[in-house]
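Take a look at this single chain, the form predicted on its own, given in structure tokens.
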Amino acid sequence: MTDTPFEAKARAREALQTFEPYDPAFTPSKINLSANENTYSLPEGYGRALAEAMASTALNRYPDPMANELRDAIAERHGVERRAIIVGNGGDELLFNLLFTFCGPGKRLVSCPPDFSEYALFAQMNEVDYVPVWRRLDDFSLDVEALVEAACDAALVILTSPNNPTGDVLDHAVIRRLLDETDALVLVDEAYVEFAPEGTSVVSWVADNPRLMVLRTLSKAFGLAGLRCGYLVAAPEVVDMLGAIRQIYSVDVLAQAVALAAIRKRDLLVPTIEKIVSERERLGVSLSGIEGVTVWPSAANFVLARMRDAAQVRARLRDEHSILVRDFSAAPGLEGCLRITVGTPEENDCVVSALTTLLEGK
């Protein structure tokens, strides 16, 4: 025994010692447009089906470890076999497990920031060599030649379509080149694809391309951010490996039951998704009409807007108007940028009015 003070951080793995608990900087507010949630009320028949699924679920039994009934419903949706689907506790669990399984020390992950920050964080946690191939900062387009070159030595490449936080969709030709010219596993994160034009998804490619994987979530279009349920469409061999290393029972009985009802009743969400897409276009036009604001085209349920003094504007939106948006102004390549979730028409009107007041003094 010694008198040395106990320091847990000093005993942790060196790669993890700089990490802090996740804090999205949420503040109680009347309007929260910061997390890309679906802010619309659930359609009546859809919400009723979810409630009935919860009410009829036995909580005294362990869940099916592989969520097979849910896998069957997802497989039917995408026209694949059950063995090509694995379900996770949100897309985050599946992302982490992919890096844990197929990367690790001495292996390389490539992605194209600005993109979802968890890619780089999970790489650091798993002691993976993370190689960013930065997007062009004027229009956020990809440097395709640099990407393909970097991918030649990569274990895994992650691309997001539509991309978070820039909102653009991926040219399918880029994926084709990665599959044809490299030996890397390629993950396309399609968390926001339900808001994108038809034909954006590459999930139908998976059956003929065993190195291609597609990630989906129920957190966005399905309005189930609080449920924590996502899934991966991949080659059965990939699914088997992920199934072997996953934490058992990571998708609880309520999540499985509600997600199953949501998948079966997904057609009831179509009018809401169409409304969000329509509002996205209206919000983008309205924000672009404010002096000094630049808005990029988006195929997701958010828009990225650049303006002067963005961090201060975000704080004043919160403090003076009780509106919460996401501040990216300190992130590399996103100086002066706020990401604004597309809300209801009333919520969108409020944020446009508040920004007009703050930026134009009206």
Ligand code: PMP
The other form holds:
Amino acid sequence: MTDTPFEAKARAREALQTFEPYDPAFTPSKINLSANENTYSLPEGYGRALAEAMASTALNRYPDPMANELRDAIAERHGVERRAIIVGNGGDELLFNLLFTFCGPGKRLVSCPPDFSEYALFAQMNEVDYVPVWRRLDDFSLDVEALVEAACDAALVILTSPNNPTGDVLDHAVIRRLLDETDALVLVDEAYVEFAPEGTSVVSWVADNPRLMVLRTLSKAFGLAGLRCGYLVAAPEVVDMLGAIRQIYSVDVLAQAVALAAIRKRDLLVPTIEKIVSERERLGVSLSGIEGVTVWPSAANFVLARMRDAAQVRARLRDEHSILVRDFSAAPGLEGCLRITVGTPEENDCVVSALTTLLEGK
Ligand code: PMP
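Got the form predicted on its own; could you also share the form predicted in complex with the ligand?
Starting with the chain above, the whole complex follows.
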């Protein structure tokens, strides 16, 4: 026994001592366009099917650890076998488990920032050597030669298509080169793919390329961010490894039942997805029309916009207009950038009109 004050941090695993609790800088606001959720009300028959699934689920039993009924529905969606699917508590859990399983201390993860910040974060937690291959900072295109070279020494490469937060889609030729010229595992994160043009997904490649994996989530197009359900399409051997290490009950009974109903009723979401895509184009054009604002083309349900005094603009949007967007202006390569989720037509009109007021004084 000593008199020194209790310090949990000092007792934590050394690699974790600098971590702080996640703070998305969330302030309750009238309009929340900060987290790339689907802000539309659920289509009639879809919402009803989800509610019925929830109401008829018993909570006294443990979930099926491998969520086999849900896996079957997802497998059918993609024309693969059940053995090629694993579900997780959101895509986040699967990303963490991939790094935990196939990387770890001394192994390398390569990705192409600016991209989803959790890749680097989960790498750091798992003491993985993270090697960023930076995109060109004007158009966010990939440095393909540098990527292929870095991938030669990597255990895992993660590419995001459409990319968060830049919105661009990946050229399939890059994936082909990584599979042909390196021995790395390649994860294509397709969290936003439902908003991208037909043919963007490489999920059909998985069957012939056992080192390729595709991540999907129900948090975006399916409107289920609060449910926490994502899945991976991968070689059965990869699924078995991930199945062996996963927290056995991480996808609870409600998540399994609701996700199953959502997958079965997915056709009902098509009009909403089409509306979000057309609103994305309208929002992009309107924002570009504001003095001093640059908008990049996007294939996702958000747009990235650059403007002067972005951090201050974001704070004034929140405080004076009760609109929340995501500030990336302090992130490397994203100076002056805000990421704005595509909302309903009314929400998009509000953000355009508020930004016009703030930036043009009108
Ligand atoms: N990948 C990307 C690129 C994302 O933007 C997100 C969520 N913002 C995820 C994966 C994980 O989503 P979830 O955990 O909600 O499934």
